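There is one chain below, alone, in structure tokens, taken in the form predicted on its own.
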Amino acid sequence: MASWKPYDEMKVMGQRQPRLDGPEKVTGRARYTYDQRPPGMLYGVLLTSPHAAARVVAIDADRARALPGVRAVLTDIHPTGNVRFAGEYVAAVAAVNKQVALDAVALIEVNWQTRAHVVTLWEAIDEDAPRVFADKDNVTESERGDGDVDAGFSQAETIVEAEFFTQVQTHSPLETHGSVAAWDGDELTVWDSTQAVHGVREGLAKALEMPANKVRVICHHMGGGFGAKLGPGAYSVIAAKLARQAGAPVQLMLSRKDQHLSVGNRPDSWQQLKLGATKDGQFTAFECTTWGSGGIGGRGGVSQPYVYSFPAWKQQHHDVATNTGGARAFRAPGRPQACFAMEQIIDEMAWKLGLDPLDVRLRNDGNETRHEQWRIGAERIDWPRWRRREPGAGAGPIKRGVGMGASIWFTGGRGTKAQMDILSDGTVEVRCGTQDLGTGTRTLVAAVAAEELGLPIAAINARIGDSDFPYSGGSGGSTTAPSVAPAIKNTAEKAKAELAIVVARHLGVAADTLSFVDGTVRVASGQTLSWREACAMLGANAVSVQGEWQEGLSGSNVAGCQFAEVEVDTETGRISVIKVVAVADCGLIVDRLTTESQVNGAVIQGISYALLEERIMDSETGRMVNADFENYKVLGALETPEIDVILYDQPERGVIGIGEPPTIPTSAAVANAVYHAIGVRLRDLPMTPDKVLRALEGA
């Protein structure tokens, strides 16, 4: 089984390496999908449905086709003509510039036959509600559990019951979804803002009924992706069809409004929880009834019970269909919703019993690693001092408090392949068909290769984001690092071995007497060559090898916890997060700087979910009324608190992903801190000022 060198011997991995593409990005040289401009490129615009439920009776696009500058019009892009949410794609236009395309779309006349709709979970679960799908009910029930729940509750000395609500959170990366498509004969090249260049290639080939080897997908840089960019979007297929009809490349980037409506979201949830415990805080049973709406796409699951184990538990879940855009993967699907409710009801139980909330968690979790993480976080937030303060205590309108939450994540990695070339001038190029969605994957690839070859990271030309490169899976589920790092190491090992054979032959020594250290090739006898001198021995030949993922170099299952300190103004209802302590484990750290960056970003996104983000639907029109960044609020620099990141090193476990876990417990930790500050619990996300004031008034 493959293994890494001892952690304390590593010179590149585990250090704080600045991103290799940082200078390109800060100087504007990095070319995103939006920046691609193939010669003769046209601009695509979508016509979307203004109705939440309707049938397209007829489309008249003659006036659009006649508009000067229009090169292509598609009116058959909807598979059935039965529209199920406002924002669904109905037609598309490609023109010489964006304004002409917008004008053309406005000229398309659609004859609609509207139907009744439901756009909120509460409406959809009503027995008399209009059906989203004619052939099935709006609500699908499922049940799972373990143990005798009734017996567990009969043993409980205290029972806590509560309801919790979380909102729909839309995908809001700074770079919207979109594609640039260009045909060369029967071959298609697509620049796509994607988390899966190979996945988009396969999806496009299937949708366009063409061989996958005739499709190339490129994503050199992208402006963020949190799960919704894991596969081809309908816009990618539409861009390719427009380009084929027009005989010219077409760029189709979604508007911010289309982004909010059509590419996916984190589902909402309604959770009824019941927790039983003995007087010393030992859990005896857990039961919950949950609802969640993934719009027309299903997948409104809530992952209860979360983190903690119970002697007996049961969940009855209801997946609810609504006339809204479908859910798609969103950084730890189902977990932030579950964590928000679970951590609060545990907190509520602890306070009701007069016990330390941290002690209750320690009592009910047997994972020693997590115990150590909790102790580290508690020390950094000064938990014992805060614990002495009763909820809502303190004079004056400004109240402070602390709270905590925990997370767990399960997935590992596999399947990636890579190729490496070493040339006689010392150039090292490694190619891998993974992609960098903003996490630093390009730097990770270079760091692993540099460590294995004994070179500085700047000596590695890391090329990614192209489906012509060896296969790698999508960047989702925190699988990228544990999939890619082992493949790069294996490839570099093979390349190093090939180079060693050549050098050893020239020196008349055995290849196993050579070592690659600090940019040199050293012989056991004491002779030393520079890297370039060693590579010069290749002559006209080059080392070119392929490698793949290896067992033993990566792991799965990570834990983490967060402590939040908040300030609440009881006169205005404003919540300010002052500090977040985030303890995270991710096995062997490849680049400490980008790992810390991942945790920072996850916490920021978690606070945004806790306090600001919410899709607001108008039940009468069936439309989202805040589909822009003026009214859909996301956390900015001025609201971002101090974030104290502690990485819990476990190099013996191999490389493990860190993308999902750190965003899961943030909203729960903030909610528990708000309760500690004001003595009133908020069970409804986002925790906006009006909800704070209503809760205080109700108390």
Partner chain sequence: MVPFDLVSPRNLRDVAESLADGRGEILAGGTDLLDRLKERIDPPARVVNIKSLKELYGITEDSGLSLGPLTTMTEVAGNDRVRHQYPALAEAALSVATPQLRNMATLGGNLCQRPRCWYFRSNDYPCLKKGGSVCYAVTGRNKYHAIFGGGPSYIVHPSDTAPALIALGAQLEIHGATGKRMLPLHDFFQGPRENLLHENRLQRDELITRVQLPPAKESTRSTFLKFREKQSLDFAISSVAVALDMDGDTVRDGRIVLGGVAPVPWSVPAAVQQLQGRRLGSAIDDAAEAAVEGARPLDENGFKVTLTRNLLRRALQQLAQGKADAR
The other form holds:
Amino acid sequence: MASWKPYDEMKVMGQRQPRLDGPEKVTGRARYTYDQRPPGMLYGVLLTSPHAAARVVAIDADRARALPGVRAVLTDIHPTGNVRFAGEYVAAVAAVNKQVALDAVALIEVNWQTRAHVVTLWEAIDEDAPRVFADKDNVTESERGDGDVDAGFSQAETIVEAEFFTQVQTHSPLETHGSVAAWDGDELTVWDSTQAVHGVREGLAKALEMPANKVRVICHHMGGGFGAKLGPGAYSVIAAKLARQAGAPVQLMLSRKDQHLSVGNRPDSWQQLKLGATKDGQFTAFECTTWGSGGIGGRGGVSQPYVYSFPAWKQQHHDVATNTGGARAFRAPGRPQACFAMEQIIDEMAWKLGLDPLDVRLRNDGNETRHEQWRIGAERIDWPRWRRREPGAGAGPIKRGVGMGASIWFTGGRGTKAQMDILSDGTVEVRCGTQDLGTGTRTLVAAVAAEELGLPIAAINARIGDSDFPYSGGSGGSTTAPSVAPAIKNTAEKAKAELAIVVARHLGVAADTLSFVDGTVRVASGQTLSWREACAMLGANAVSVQGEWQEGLSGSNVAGCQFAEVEVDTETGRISVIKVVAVADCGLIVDRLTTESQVNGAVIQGISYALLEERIMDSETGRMVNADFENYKVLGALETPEIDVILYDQPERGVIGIGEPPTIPTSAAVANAVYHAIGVRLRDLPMTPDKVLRALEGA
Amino acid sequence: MNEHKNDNEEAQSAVSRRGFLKGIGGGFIGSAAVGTGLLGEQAAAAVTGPPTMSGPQRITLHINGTQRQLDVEPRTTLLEALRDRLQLTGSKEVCDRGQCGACTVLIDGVAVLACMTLAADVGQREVTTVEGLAPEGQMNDLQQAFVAQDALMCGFCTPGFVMAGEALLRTNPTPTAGEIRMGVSGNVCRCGTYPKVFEAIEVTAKKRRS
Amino acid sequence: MVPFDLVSPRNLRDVAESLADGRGEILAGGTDLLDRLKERIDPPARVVNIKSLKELYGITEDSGLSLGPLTTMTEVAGNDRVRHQYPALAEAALSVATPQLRNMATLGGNLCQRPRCWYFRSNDYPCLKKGGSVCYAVTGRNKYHAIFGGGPSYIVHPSDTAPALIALGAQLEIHGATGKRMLPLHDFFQGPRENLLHENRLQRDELITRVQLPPAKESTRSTFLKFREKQSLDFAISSVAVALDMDGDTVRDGRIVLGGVAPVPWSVPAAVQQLQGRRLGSAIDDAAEAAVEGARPLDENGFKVTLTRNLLRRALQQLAQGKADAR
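Next, report the structure of the form predicted together with the partner chain; the form predicted on its own has already been given.
Full assembly next; the chain just shown is listed first.
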């Protein structure tokens, strides 16, 4: 089995390495899909359904086609003509500039036959509710469990029952989804803002009924995805069709409104929990009934029971369809919802039993790594001092408290292939069909290659984000680092071995007497060549090898825990997060600097989920009323707390993914801190001032 | 209210007003002489009604120290002009409604939003975009600090943050921690780079002082 | 945006003429107008760019203070005279939106901006404010809507500077085709019962040409507090502007105006009555209660009653404690 060199011998990996594409990004030179401007490019705009449920009877686009500057109009882009949410794509236009395209869309007349709709979970579960799909119920039930729950509850000395609600959160990547499509004869090149260049190529080829080897998908830079850009988009197919009709490249980027409505979200949840424990806080049983609505997409799952060990448990889940855009994977799908509810009912149990909430967690947490992390986090936030404060005990209208939550994520990843060229001038190029979402993948690729070759990171040209490069999977599930890093190492190892053979032949020594250190090639006998001198021996025969993922270099199951300190203004209902201590499991760290950023970002997104973000639906019209960045509120600079990131090194576990786990427990830790501050529990996300004031009035 | 001139005085001071216009907008008036098919109508209209731009017209924008001519409509935003006409795609379109700061540019050194500015309203004022902060291929100190501190992830908000930070440091070279936060409070980052953005601005402020 | 003509008026007469047929919209900072143009809400035939009129700029001192309507929020908030003598206005201007928007947005525009109601701001809803027959907020999503003065429309007036300026006794100079007139800012706004389509009493050919503040008195203390869900960017969920004429610790007279809670900046004389002739510190709770008396919340905005009461209490407490800069 493959293995990494000792951590303390690493020169590039494990260091604080500024990301390689930083200079391009801070100067505005980085070209995202949104920034592609192939010669003659047209601008595409979608006409979307204003109705949540309707049939398209007819579309009259004659006036749009006649408008000067319009080069293509598609009125057959909806697969069935049966619209199931407001925001579905029904027609598309490409024109010489965006304004003209918008004018043209405004000229398209659609004859709609509307149907009754349901846009909230509450409406959809009603027996008399209109059906989202004619041929099936809105609710799909399932049950899971383990052990004898009844026996477990009969052993319990205390039982707590509670109900929790979480909202729909949209991914809101700053670069909206979109593509630029350009045809060259029967070959198609698509720049796509995607988390999966290879996946999009396959999907596009299928949708366009053309061979995959005639499709190339490029994504050099992309403006965030968070799970919403893992598959081929309908917009990519539409862009390709518009481009074909117009005979010119077409850019089709979704509007901010389109993005909120049509390309995924984290589903909401309604969770009824029941927890049994002995009087010293040992859990005996857990039971829950959950509902979740992933719109028309299913996937409304809630991952209970989350994290802790229960001798017996049962979950009855209801996946609810509504006339809203389908859910997509969103940074640890199903987990933040589950964690928010579970960590709160545990907290409730602890305070009810008069026990330290941390002790109750330690008693029921089977993960040894996290035991140590709990200890570290508690010390950093000074939990021993905070635990003495009774919930709601502070004087004055502004109160503080501390709460906690834990996470786990399976991560792991495999399957990546890569290619490396070492050229006779000493330059190195590594190519891999992965992509960088902003996580630092490009830098990771270069760091691993540099480490293996004994070169500085700047010596590596890391090329990614192109389906012409060897296969790598979609960047989701925190799988990228554990999937890519081993493949790069393997590829570099092979390239190094080939170079070593050539150099050894030239020097008349055995290849295994060579070592590659600090930009040099050293021979055991004492001779040292510079890297360039060694590469010059390649002559016309450059090294060009392919490698792939190997067992033993990456790990899975990422633990972590967080503590949050909050301030609650009981007169206005404002919750301010003051500080978050995030202890994050990171295995063998490839780049300490970008890893820190990942954890910061996960915590910040978690606070945003806890306090601000919510898709607000209007039941009567079936539309989202806040499909913008004014009323869909993404956390800003003034809401950002101090974040104490503690990277918990475990190099022996190999490279693991860090993108998702640190966002899971934040909302739960904040909610528990709010309870600690005001002595009243907030059970409904987001914890906005109206809910805080109502809770305080009801207390 | 002696600061208020009456209409006649105002009409008579056309020369000085023209000079004033250069400073604050209405640039298409001055550029009406750049021959487009509309010139005749424009000149005729000026006799009776106020200068009016009623269709595509060539304007000159002063961007990053150069003059760029381009055709715009009255409704063309500065952001469209930069991104779609001049290939200056560093300023990003994110919300297109003034809610995110990703299109922040400097006009005469003041941070404004290109998506909420009409291109024809820029006039002779100097526009600085993220591409203009340093010569091609180089970074200014703030940009360097963004890279060093890792104050960016996906990078799509980054040009806006850089411009907001630059505007802050030019007007307030010694910002407090609170002022730094306030200075970039008009910019949204979805990846959550705020803490490192604060660091980058703070580090740069310190460097510029010394 | 629907195509429009962009007019650069040479003088105020040009402005009046360009607006006279009701098909013109004024462009100042553009932060409100461009949002509506992009959404194609009541698209105008022409946009009248008043930024070429220099008499509309600047802050000048006379017996009081005269502010040009093109003064930006940044300039208002940073003006020493405003900060020291009219702190409520400085605080209000500083609380507007974001740094970039404050650099663009003008005082006149802040007073004349249209509602932020999500039904009004989307072309998907032919609501009352757009000449339709329904206020969608009544049975729809109304967390941010009016708790006072609502019906038949329940929008709230979004201005932050308006409550502060009304509390400070500001007057407007307004120019139209027939000349100029003065109007107390308090009388400038009108609710939906008076006029559904226009939030203020500007005639269609008229333009605000000056915002006039009365002389600041040594005995006046003023402040402005705004509450928003998200500190970065948000409009007010509720705001309070207070200007009190004090005799030592005793309140002689004053004005209290609430923002973000009614279709117009909402003056609460009943709250002032509770304070008159009393030591400020002893009358705060009574005034705060009186301010929210008669509130009629919708399904989702009851919290704004509590919030507004508490916010006013906090503002009055701050004045009672005599913040150094709050005269």
